[in-house]
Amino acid sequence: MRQSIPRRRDASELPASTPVVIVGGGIVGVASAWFLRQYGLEAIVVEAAHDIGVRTTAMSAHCIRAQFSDRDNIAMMAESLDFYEHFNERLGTDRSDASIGLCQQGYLFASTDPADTGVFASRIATQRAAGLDDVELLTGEEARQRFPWLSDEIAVATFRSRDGWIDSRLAVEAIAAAAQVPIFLNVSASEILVEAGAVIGVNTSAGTIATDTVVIAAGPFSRELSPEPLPISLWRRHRLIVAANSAIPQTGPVTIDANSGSHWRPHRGGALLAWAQPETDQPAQWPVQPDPEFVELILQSEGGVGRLAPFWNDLRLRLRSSEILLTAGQYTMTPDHRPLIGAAPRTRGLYLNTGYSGHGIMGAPAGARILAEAMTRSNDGSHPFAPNRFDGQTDSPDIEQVVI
């Protein structure tokens, strides 16, 4: 038996009404709705682009990994990493060919600073008390022995061999056809009815959806579209695909600059990089416009990746504009950095799925099982993601702090 493929519909197919509408047709947007019909509810998924997976979750690095610092965090990354270790199998697909481009490559974070020796220890002992036994603590000798191209500098480091990235696009199709909802696209939802408290429809390009149960998962959009205040801030992220180059090693790790959060990866025989700095909280928006600078700060700054990775410094000599392709999306960031998932605190039959502060796609399968759980059981906040924890807080998150 082949696997279906996903129910793409036409706008002007829009239901009048439905019990559910999820909004968001990202990788958080069709693993909510694959959840929602284990748990036995029927929704429907709109989408404002031409397809889905398009915008936000295609302009990720599309990285997965449990090393987290908390163990709720570490929880929620290793249940969505298992998710990808055994994707055919828990989507119940016979399809052995099908793939998501998972590559198991590990997670290398490292430091010059041999003081972050004591915090990397502690970071390894608490990953282990969750449940990563796995995870290693390198010094920077054992590190470069590993990978030979690492800087002499590096002091200390950590790697998980079991994560990695996998290739979103990819997941997002085949979850989104092993949950044979309807996808509804080029339809744009513009307000969420309200009366009495309760929510009893969606306004969209296409017209009013009569229901009493939205499930906003639609990223940057998400806190324009609630009708409640949401604790997020968005900020951009670029995004730099560097072209096939025999000079970057294809069997390294996500390597990331623990002093600095620049990182790189491999990407088809050449390399994605990336620097989720801070920014200033910015509107949604789509398309979002990088900055053109990003490519020297990245490859030129002192706490760019050739800091770690010397042969960088080398290659961006020789590199030239046709071969890097600079891209940008927009983080969802909440005060804790952790997701708002379930009842919206203060709107009957509106739930959040939305604000990963940059790990939608590591955290996606887990957050659309927390949000069927919390959608289909009495005790909906009794989670450490729910959103009633913040009681109606919207102050913006900590733009000096760094998260990768």
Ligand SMILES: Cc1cc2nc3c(=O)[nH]c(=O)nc-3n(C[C@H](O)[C@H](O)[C@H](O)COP(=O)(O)OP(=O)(O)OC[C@H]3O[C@@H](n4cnc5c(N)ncnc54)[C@H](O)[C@@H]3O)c2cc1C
Contents of the next structure:
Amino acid sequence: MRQSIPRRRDASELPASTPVVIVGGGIVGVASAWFLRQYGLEAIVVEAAHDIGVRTTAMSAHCIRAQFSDRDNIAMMAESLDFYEHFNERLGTDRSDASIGLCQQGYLFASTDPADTGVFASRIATQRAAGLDDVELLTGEEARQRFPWLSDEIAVATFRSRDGWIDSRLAVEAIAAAAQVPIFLNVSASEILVEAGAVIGVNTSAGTIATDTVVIAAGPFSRELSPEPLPISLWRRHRLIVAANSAIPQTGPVTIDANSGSHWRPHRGGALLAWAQPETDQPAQWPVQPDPEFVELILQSEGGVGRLAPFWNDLRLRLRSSEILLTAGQYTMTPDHRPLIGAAPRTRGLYLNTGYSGHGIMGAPAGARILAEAMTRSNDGSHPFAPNRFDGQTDSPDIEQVVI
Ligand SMILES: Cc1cc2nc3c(=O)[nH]c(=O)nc-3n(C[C@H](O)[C@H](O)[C@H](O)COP(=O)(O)OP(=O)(O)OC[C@H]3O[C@@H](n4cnc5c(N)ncnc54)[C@H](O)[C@@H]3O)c2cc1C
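Now show me the form predicted in complex with this ligand, since the one above was the form predicted on its own.
Let us now look at the entire complex, which starts with that chain.
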């Protein structure tokens, strides 16, 4: 059996009632649709844009890694990576050509500070204890033997060869095709209707849908759509695409400056660059206007990509504006930088799958599985990503050092 295409529908076909409405057709909403179907729940997706996966999902760096520094994130990301590694098998398709562009060239976290050796070693010990036993601790010399273009200044690094990146656009398309859930495009949810503390429907730009179950998977717009407050801040994040250039090594890993957060990876003969800088909360927006100064920042400043990979310092002087493309999106940040998955604390029938804090591509499969279990009571709702963990809580435990 050949895999079919996603069931795209236009607004005129919107049903008057349905058991479950998923708001948002990014990678998180589409993965939710597939997993809900596996657990016997029939859902529809409403998507405000003209197509699926075209907003934050499309703006990302598409990187996937299991190298995290706490047990829960490691488990979530390792499960998701396993899903991406066995994509066709997991989706139950026999389409061997359904590539998602999985590229496992590894993830390298590198530091020029010798004192980070202890930090990295202890992180690897945590990873091993969590079952992730293939992360290597490298000296600067060992890192340079593998990747000769690295700076002489690097003192220590960690590397995992099975980390890497995918093409999220292909993944969204394939997951939506496998889910065979109706996806209503150009339909914007304006209000989730609640009566006596329970969901009763959704107002949309194409009419009202009666339902007692809604999943908010609206990315940066989740906070403003939710009928109850969500602990989410929105941070603008930039991405710079550099066109194909023979100076950019194509066999390298995602290379992260652990001291500054700037990073890059090979991309279609060129590269994709990003930087996790501190940000302040902003309203949800689409499109997200980039700051043109980011180009200079990531290519020319002290902590930019040239610090660990000096070839950038020569290349940047030769780059023409036609060879770079700057874009931006919004990270949906929670206080502990972990997603909100499962029942909303105060509204019956309202479920959340959002707040991925910059890790929604790598977290979506495991997150959607957890959501489906929460909605079918296959778990007891007490998993580490349950939204009620913030009730009455003001501190922020287990924050990852670098939000990439
Ligand atoms: C520069 C940058 C780099 C990143 N790099 C990575 C990375 O390397 N790896 C990684 O894992 N993550 C990365 N991320 C984060 C990742 O992109 C997100 O976590 C992920 O895309 C979130 O997916 P989503 O489906 O929740 O959101 P979205 O892709 O934004 O999807 C939400 C959808 O909901 C729709 N919607 C919103 N409101 C409504 C409404 N009212 N009615 C109907 N539809 C609505 C939107 O149109 C949108 O399509 C990066 C993000 C940025 C900005």
